[in-house]
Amino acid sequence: MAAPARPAPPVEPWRDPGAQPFVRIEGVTKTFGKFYACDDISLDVYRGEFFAILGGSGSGKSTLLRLLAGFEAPDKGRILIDGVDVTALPPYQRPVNMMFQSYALFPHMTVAQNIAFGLKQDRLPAGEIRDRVQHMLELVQMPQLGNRKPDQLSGGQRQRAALARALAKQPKLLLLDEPLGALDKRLREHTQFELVNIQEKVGTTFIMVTHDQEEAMTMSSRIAVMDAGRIVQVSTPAALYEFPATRFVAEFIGGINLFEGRVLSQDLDAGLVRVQCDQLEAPLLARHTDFVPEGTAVSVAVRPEKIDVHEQRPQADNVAVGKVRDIAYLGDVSIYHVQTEAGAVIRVQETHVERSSEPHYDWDGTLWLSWPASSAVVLTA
C-alpha cells in the first residue's frame, strides 16, 4: 500500500507573484530639517510576517516604526495597512498597536488592569474584557499573575505583560520596537522563541526594529536591513547571511573576511570569476553569475567558518598561508586570526566537535587555509 501524500508546504507569500501585501509603504519620506531618517522607502510585508527592520543608531529604523505607528507623518508618500491608505490618520484610528521597548507598563494598576485599560478605553462590555484578559494571561503563560504590580514581576514576566496588554486590542498589525533590549542575554534567547511561538499562535503581523542581528535573524521570516535612511537589501535571514547584495550588508550581519582587488577573468558558462586581491599569493576564484567587466574593483567576501585549516598544503580552489596572531576562545567555537606575508588578516571560525581546554593551534604558528569557489560572494556595491 502507498504511503499518504505528504501536503505541499505552504508558499512563501513573498515568493507568489498573486499576493497581496497586507502593509505596503509607497515612497515614504521623511526629514529632520536637512537629515533625510528615512529616504524613499518603498516595502511590502505580507500577512501573518513577522517582519524585523534590522540597522544600527541613526539608520532611520525607528523612524521608519513611527510612521507606521502615526507618531510621524511622512513628508511624502503613502502607507496602506490592509488595502486602506492610512498615511493621514491618527494613531487611534489605526488597526496597529505598539510595544515600547520600556513596556511602559502603569506601575499602580495589576497586570490584569493594565491589559484590561485599553480594553476599558474602547468601551467593550465587563464580561468580554474579564475573559479577553484572562485568553492573554493564559496566551503569556501567566495565569496566575494577573494580580501582580509589574515591579512584582522579572524582566521576562513584564516583557511578556506587556505583549499581552499590545495583542489584547486584536490589532491587525503589531509594531515591536527593541522588544527584548532590556533582558539580560540568558533571557532574551528565551524569549525570543516564545514570543515566535505566540506570534504563530494569534497569527498577527508582527513588525520588529532591532540593531540585534541575532534577534533579526532568529525571530523574523524576512528582515529588511537600513542604512542612512535606505533599505539596503530585503530577504529571509539565510538569504541575506549567504548572499549579501552589498558590502555593508555582508558586514553588518555575521562575522565576515572581506578581500578587495579586480576581476581578472570571468567564465559566464561555469559561473566563475577570477579576482586579484594584493593581499594573497594567487588569485581568488568565486562563483558569480552575473556579468562583470574586466578590471572592476570588487569585493570578494567569505564566512570564517566556510574556510578549514590545514598544518600541509591542500588542494582547493583557494588557498591562503600565513601565521596565528590572535586566538579567541568562546566556548562551542574558537576564532583565529591568520596573517598572511602581504599583510592580508583572515578570520578563520573553527566548531569545537571534541572536548579539549586547549586550542588546536599556537600563536605564531603557520597555517594553511582553503575555501571552495562556492563559498565566496562577489560584492560590486
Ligand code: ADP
Second form
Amino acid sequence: MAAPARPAPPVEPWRDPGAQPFVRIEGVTKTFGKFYACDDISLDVYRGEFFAILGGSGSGKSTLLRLLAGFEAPDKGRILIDGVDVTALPPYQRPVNMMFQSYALFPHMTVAQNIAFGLKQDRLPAGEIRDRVQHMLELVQMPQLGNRKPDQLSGGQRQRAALARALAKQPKLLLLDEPLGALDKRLREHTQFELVNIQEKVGTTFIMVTHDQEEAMTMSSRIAVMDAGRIVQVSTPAALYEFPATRFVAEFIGGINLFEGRVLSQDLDAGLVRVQCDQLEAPLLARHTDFVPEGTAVSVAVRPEKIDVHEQRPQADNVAVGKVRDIAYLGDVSIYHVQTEAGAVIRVQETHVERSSEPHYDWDGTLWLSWPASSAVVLTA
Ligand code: ADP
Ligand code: MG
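Could I have the structure of this protein in the form predicted in complex with ligand ADP, to go alongside the form predicted on its own above?
Full assembly next; the chain just shown is listed first.
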C-alpha cells in the first residue's frame, strides 16, 4: 500500500543558514535632530514573506518603511534589496512600491485608470496595459468594477483597488503602511484574509506596518516588534506569543500574567528555575534553559488560557489559590480575575466548550489555579 501523502514541510527560509535574504537592513539609523526614529536596525526578510513590523504609535515603523522605499535616507547603515545596495538610490530606481492607508486612489479617475496610471507613466504599450489592468482587476476580484470611480466603491473595494494599483507595476517588494487602518472591524478581518490570499497568489514579498497585534498575528509569516526605534524581537507569530523575549513583547502581544520575583534556585540539567514571587505564597516553577544567577530579579509570564481552574487543591508544578473578583463573559470564553491573599490578581481564561447560561464559578468562591512549569516563561529583560 502506498504511504499516505505527507504535507510538504513548512517553508521557513529564516531557519536555513544558507538562505539569502531578499531584503537586508544593516545597522540602519535615522535621526530627526537629536531624536532616534530608527536606532541601529538590522533585519533580514526573505523572498515571498508576508512580513509585519509591529509597534506602538511613534515607535519608528513608518520611518523604517520610508527608508526602504527611499523617501528617507539613513544617517548610518545600508539597505540591500535582491542583493543590490539601494541605500543611495532614489525611490523610482528601487524595485519597490508603497501602498498608503489613505489618498490611495485618484478620485477623478476610474478604477481601471487608477491601475493603469503607473504603467502609462512607464510608457508600456497600450495592449499590455489593458491586459495587466484586467489581470489586476481579476486578482482583486473586481473584474466588473473597472469603470467605477473611487467614490462609487465600498471601503473594502477601495482598499482592493489601491492594492491592484500598487501591484500593477509588478514590484519585487510591496510596502504597506497600516493598509487596513481605514476599515471598520468586520471588514478589516475579512480583508485581512483577502490580502493574504492575494499575496500568496502573486508571491510578491510584502512588508506591512501595523500597530494592531491581532492583524500582525493573523497575516504574517514573521513579525518584528519595534519599541522606541529599536527592534526588540523577530519571530513567527506563534513563537512571539509562546516565547516572548522581553516583558515588553509579552505584554504587547495578547493578555498575560506577569509575576515579579527573584530566582531562588536553578536546575540546569532539568531546565527548571524556581522563583519566589512577591505576590504569591508558593514559589513558582518555570522551564528555563539559560543560566540565571540566584537572586536575579525576573518576571514569570503565564498566559491566561494556560491556567487550569479547580475547586479543590490540585497536584501541579504551580498552584495558587484566591477569590474570584471579576468575571467577564465574552460568549466563546470567560475571563476570571482571581485575587490571591498576598494581593496578586491572576487573569484566567476558560473556553466554553459546552453550552450553558450559568457562570461556571461563583463570585467570591475560592478557586484553585494550576499551571505546568512548561507554560511559564522566565523574563530577565
Ligand atoms: P510610527 O509609524 O511607528 O507611528 P514614525 O516612524 O512615523 O512612527 O515616527 C517615529 C518618530 O519619529 C515619531 O516620534 C515622529 O514624531 C518622528 N518623526 C517622524 N518623521 C519625522 C520628521 N520628518 N521630522 C521629525 N520627526 C519625525
Ligand atoms: Mg506610522
